[in-house]
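Just one chain is shown here, as structure tokens, and it is the form predicted alone.
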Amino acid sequence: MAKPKVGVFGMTGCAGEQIVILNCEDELMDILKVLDIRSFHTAMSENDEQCDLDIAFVEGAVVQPEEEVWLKKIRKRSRLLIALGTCAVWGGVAAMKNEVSPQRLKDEVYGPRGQIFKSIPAQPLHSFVKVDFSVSGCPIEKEQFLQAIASLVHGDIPVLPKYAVCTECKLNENTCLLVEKSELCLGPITVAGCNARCLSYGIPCCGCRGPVEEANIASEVEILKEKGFTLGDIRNQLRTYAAPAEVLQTYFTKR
């Protein structure tokens, strides 16, 4: 059976997901045995930009008009398009200040040199094209990427956690930083998959994996307000990684 033709692409981001793939190290040869990688600019000097693909892995948020055009071309030539990482899935850090005009941001960050490129409000991939599957994380977890490949090669849709980080935290028998220590922790509304890594080191969850399905934002906000946090504090933390998420936009639009 022919190996699936695969491309790995990056929009605007830190390339963290591509680095995670390269850091698979011991598993890289096994990956190459089951995938025909045709394009991977971070890892290859010769890339096929024309062939049809069975799977396109895309990381990063869409921040420039050219990226929207490129993404749509990738979508057109790919049977499956998979969003890798919080930027691709939710917009990420690049989208946290979307209410500020792109021009103002460019002026403040780059000064006059910012005039050489165009920008648009940062958006996740699904704002422009159909995304068949998403692997969130900042960056993604190596194990989840390998599990996704194994499932896809066997013709199955990957199965990822749909519960909150709180569940992993409790399984690790950690002290609850929200209830017991009154820290601004987003574990109750953040999708699991990291094994509560930060919480296991006593660091509150910052929500870097994006909101869990049907996240109860109102309940989380009320608990945090009872702990003494202002709505501004809470809003800024929630928006850091997933500002374009519909569940967040819906909640804060009402405020």
Contents of the next structure:
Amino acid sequence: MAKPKVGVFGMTGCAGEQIVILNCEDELMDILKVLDIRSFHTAMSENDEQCDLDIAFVEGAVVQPEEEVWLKKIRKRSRLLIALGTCAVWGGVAAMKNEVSPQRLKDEVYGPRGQIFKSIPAQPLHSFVKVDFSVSGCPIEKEQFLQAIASLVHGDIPVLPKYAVCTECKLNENTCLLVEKSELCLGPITVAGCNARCLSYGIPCCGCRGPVEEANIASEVEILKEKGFTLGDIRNQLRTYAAPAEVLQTYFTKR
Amino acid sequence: MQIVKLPKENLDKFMGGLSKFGEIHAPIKKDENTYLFSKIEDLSKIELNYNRTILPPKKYFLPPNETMFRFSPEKGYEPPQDNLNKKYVLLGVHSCDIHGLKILDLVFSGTYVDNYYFTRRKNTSIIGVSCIPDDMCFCRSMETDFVEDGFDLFLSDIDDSYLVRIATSLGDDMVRANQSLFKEVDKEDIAEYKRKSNERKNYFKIDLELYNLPEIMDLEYESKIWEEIGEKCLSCGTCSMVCPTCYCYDVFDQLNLDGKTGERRRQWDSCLFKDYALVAGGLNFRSERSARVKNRYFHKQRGFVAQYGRPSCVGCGRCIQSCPAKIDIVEVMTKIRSASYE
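Next up, the form predicted together with the partner chain in place of the form predicted alone?
Now the complete complex, all chains and molecules, led by this one.
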């Protein structure tokens, strides 16, 4: 069987996902044994921009009209489109700005020269195209990426954890920073996969992997308010990585 | 049951001598109010006066993650690399947790005996230790505040010494191997033991009344209380992870990059997870959070009673201590009971 033809693309973001892929140093040769990488601008000098692809891995959020066009073109030429990283899956850090008027942002950041940028509200990929599978994370976890490739090569849709960071945190037997230390921790509503890395170093979960499927925002907010955090603090933390997420939009619009 | 006395000044020597019976694991202090069972390299780290560990001892017998076997087209199925036959001494286990293990024994010895679990059980000796209940303990309600079997030795604190109950021949070997450290029990020791046992009863602050509970739960199946808890619950899985009797696990194949070789793994699962009851075709017969919370309580306090003759809760208080949303099983059951009296 021919190796699947693959492209790796980056919209607006920090390129962290592509760096994670390149950091799979011990596995890179094995990856090349099973994937035929046709396009990967961050890593290769000769890229095929036209060929049909079996899998497109796309990182970053869409923040410019050109990116929307480009993304749709990628979608057209790919059998599967996989969103990599929190920006691609949830909008990420860039989407924090969506509430502020684009004009004000341009003026403040770039001054008069800002007029040359055309910008639209930062959105995740699924706002524009069908996304077949998502690997979230800021950045993605190397192990999850490798697992996803292994499943795809075998012809399966990958299975990644859908439960919350709390589960992994408990399995690591960390002292609960939310319950025992009353810290602003988003572990209960953030999707696992990081093996509760920050928490294992005593740092509360900032929600960088995005919300779980059925995030109970109302309960999380109540818990944090009871611990003395203001709605403003909580809102800021919740919006840092996944502001466009429907579950957050719904919660905050209702208020 | 034979009982001997271990003066506390001999405790360290005794614990040191246990290493010939296996690798010693015991509670250590993790943080201000948290403890965990851990491999002991320095005996002074052992903390026998602890309230509860984050994870219960089930982690030693049903590890959070484990490889069941490896597979490849060339070699077929191969057993896991971990040595299931390694000997362990689990020291400092509370009565409720020993009951927890006895409940897991019932579950895993059913029609399909779980050999991974029982091989580890067979190779691990259990030394229990008495405890002082805190305000989240309700083992007395669950009849697990005292244990008569399921351990090799059980140490009961009587201030200057431990009274040591010897329950198995292995326990007897452990005592005999360190015979000079032990003394005979005298009348005053017995009197002190009785005094301590009676005093301990007064420490319990909460009570879960079991009388008629399965029927009450049936009657309150449609109660709106379940919806209220469903609103608070985060589905975070914490209660299941820390529960000494939650035994659900998920089994899956983890493939290597070649798409041909890999391993079959299992990992703790929770009935609170949204995809727990998801079946082929996308149907989910417990898609509501309230239905999942209800299911968990029903299984512990209703279904398990029907199947095994006792609830599968041991009153350790872990779920009360660790639930971020402060959902408290004793409060929930008390509310359900009150509703049925209305």
